[in-house]
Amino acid sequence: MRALYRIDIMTLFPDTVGDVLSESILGRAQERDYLRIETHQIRNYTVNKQRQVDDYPYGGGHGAILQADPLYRCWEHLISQAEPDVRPHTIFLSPCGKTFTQADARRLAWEHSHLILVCGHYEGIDQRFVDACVDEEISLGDFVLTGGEIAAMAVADAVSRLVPGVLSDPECFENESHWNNTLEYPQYSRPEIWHGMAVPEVLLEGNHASVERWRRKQSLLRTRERRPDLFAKLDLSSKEDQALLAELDKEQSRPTLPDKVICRKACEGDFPVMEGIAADARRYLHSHGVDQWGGPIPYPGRADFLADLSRGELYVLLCGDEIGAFFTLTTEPDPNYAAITDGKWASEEPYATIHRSAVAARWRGTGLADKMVQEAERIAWNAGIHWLRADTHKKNKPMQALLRRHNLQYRGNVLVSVQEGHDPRRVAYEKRIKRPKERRK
């Protein structure tokens, strides 16, 4: 069976080049006859008894250049071996050529079925061969290599993966960097949490529309930050892209978390700011369909703060002079936790529980919530307590992601006291606290 696509590479190092291009995906594609890649030793086509293929340049200069005749003999042989109805497209890999792009890879894959790649070496090749036989010159970038082999392998790989059948599905390359002048979104795999870093929650929810929207947003962000030249070429007139850009602008206008975040016990003078943070958190939860902190009586409110304050359990995090978050850390056993279902606690030792926590809208997405959990662990450890628990609504995905990010493990379900008509069900988490690192002074 005739291979669908053929690439011949003229080189002084055929074994090295051929071995690389015969592995993995390209190797399997050749076994299945979707692709045929062959290398050809230029020295085999010289009439010189010493198999010499280079000589000093006319006009003087350092080094030597590849002679036109052995190159031509090799090229002529390949032309004679081409299919009768196919005209091979010859490319010289040269630092003087046009910079190679994904658009070039697509053009070469779709407009041609047979490429001849010519690898220069030494100080270059005789221009007469270029003038007589080469269709175009291609460069990998604004730098110089010792030979054209690395560039030829890069071009062959980039083109080959676009040949039908080489990859399992067109989506394998249509969502990648540079396909539509955008850079590819970040990718994640197992485990869900690695070195304290979690996979973005949206990728775990199974909502394909949300995943695609997140990926598009991340792709736009990467392209705007890393390749403004590509970003300037994008058509971003659609309502969807305009909404994503507005979100990115809002997110990037957030302040940077100070190097030193101070955690201290709250005082009554903090209550007005805390109440504002709580009110905004309620609006945020409700706008995302989370029935938590709901009811006609604001929760948590001043009465809750006063009760927590009287027990010495209420804390705030200061970002400079500004209160950025608050949380309650209680060491009293929670009666709701005794009736856990669909699982069990890992330990019956004394534990501390994070309750009534919120981050100000201005500081969301800055890492302040992570500082809050770290401070809760530090306070519990210093009190001689080595277990931490927390619960949250089953739809409160950001909070669940935060807890998992700090290695709190899901233990089961509990019911909590809520205002009438609201959902009392919560998912419960627990972890054994390790000795916290010393805070930077």
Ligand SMILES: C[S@@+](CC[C@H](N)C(=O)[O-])C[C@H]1O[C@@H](n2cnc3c(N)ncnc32)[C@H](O)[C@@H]1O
Contents of the next structure:
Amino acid sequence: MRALYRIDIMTLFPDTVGDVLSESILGRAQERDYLRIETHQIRNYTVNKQRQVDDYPYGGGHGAILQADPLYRCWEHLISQAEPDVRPHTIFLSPCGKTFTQADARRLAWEHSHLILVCGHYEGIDQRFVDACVDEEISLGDFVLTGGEIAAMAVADAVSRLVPGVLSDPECFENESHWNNTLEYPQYSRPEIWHGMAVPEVLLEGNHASVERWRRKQSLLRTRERRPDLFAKLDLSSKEDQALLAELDKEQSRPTLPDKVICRKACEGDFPVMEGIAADARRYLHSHGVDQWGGPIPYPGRADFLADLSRGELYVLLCGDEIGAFFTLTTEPDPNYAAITDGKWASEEPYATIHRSAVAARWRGTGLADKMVQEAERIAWNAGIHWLRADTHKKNKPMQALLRRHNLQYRGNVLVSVQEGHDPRRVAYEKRIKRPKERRK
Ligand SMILES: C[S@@+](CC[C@H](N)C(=O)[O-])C[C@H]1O[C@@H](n2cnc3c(N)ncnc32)[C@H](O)[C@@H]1O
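Okay, that's the form predicted on its own, but what's the structure of the form predicted in complex with this ligand?
Below is the entire complex, every chain and molecule, led by the chain shown above.
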């Protein structure tokens, strides 16, 4: 006989709760008798004709309170149904309870075999039922739900998947977020390249030790960045973790921009580095929900670089001997700009436009992007052009902030050519470039 784990849920909405918890993994675990989850209509335990379960709160106030008596009758019935040697553990889902964690899920799955989950409703439940019958109060978080059902489903789900036998292998949950106070590393599946974004190479090489090392490093990085409270609890004294942390510190320390940043025309030999910068910029935009360079064909890619290079309009910024950024500055009028809406350009004079610009991840936030705009202005001025334009995605806030920092003004909206299925809408900016003398003031 398999050890059966039992969860009874007392609720005013048994069908909704039951349906959710009988799907997928939990449904299969119940079919295979590892688990039994049952819901119980509290209303069935009333003794009045109207099957009323609530009444007004003593002392006045809004709303109604679930009465102790139907709750108690329901609970008593469940206790009487328990296995003779088992004392069910009763939990009231409440915003006043202790916030639920993975450690609680583990404790409940491993130290008990029968839970009774009580869902409140209305303004809450009569405290005397809690005092008489409840072993612990659990909250889903610091917010208030309409009823305890969603919290009960969350607790039942999190506990059930840790019950031995429900998942095929303990490894399934031992590597997951919150098992050991860490957050899980990023996961990838096929295809290898999706919308121009590649799977990290280490995951394709088939070297198990390297994969494990990469995953641990990513997990530490995520936990450190997103949950410093969990990170502080970690024991990182092992030689391996110390080495990973040293690597992370080194990778994340921001270099200071050299006094002299050189702007020169790009050459074909720069393309591999520029493609790396572009791929990282695409990942960055994507992770910030900006559909600016999206599409299956990596953009900007080699073909775009070649076209810009052939017109002599492609530039790189060198920080020491390292390419820190690239941009295109074109003096060709952009046909998309002629159809500006919701505003208009301030000048019809010749203008230069910044297109396809990106800063390498390691130089982000160092002021290199500002140098890029300054260089674009200098190049345009020297070519006798006194107006500068640029467009960017509505959600690309860093780019908009950069343009505004350099006094480019929002002029309206334009549509640009993009890959099928991607957002062509852009916000357009413009400025009159000052004489170099005025700029120096
Ligand atoms: C509207 S709430 C009552 C809130 C209560 N008046 C208070 O301020 O603490 C109704 C029921 O929803 C459930 N509930 C609400 N928020 C919850 C949370 N964060 N975690 C668990 N259960 C919650 C509880 O069962 C509660 O009795």
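It should be emphasised that the depicted structure is a prediction, and the values quoted were computed from it without experimental measurement. So that the term is clear: the rigid core is the largest set of C-alpha atoms that superpose within 1.5 Å between two forms. Positions refer to the first chain, counted from 1.
Relative to the rigid parts that move between the two forms, the hinge contains Gln252, whereas the other entries in Gly301, Arg87, Gln252, Leu236 stay over 12 positions from any hinge.
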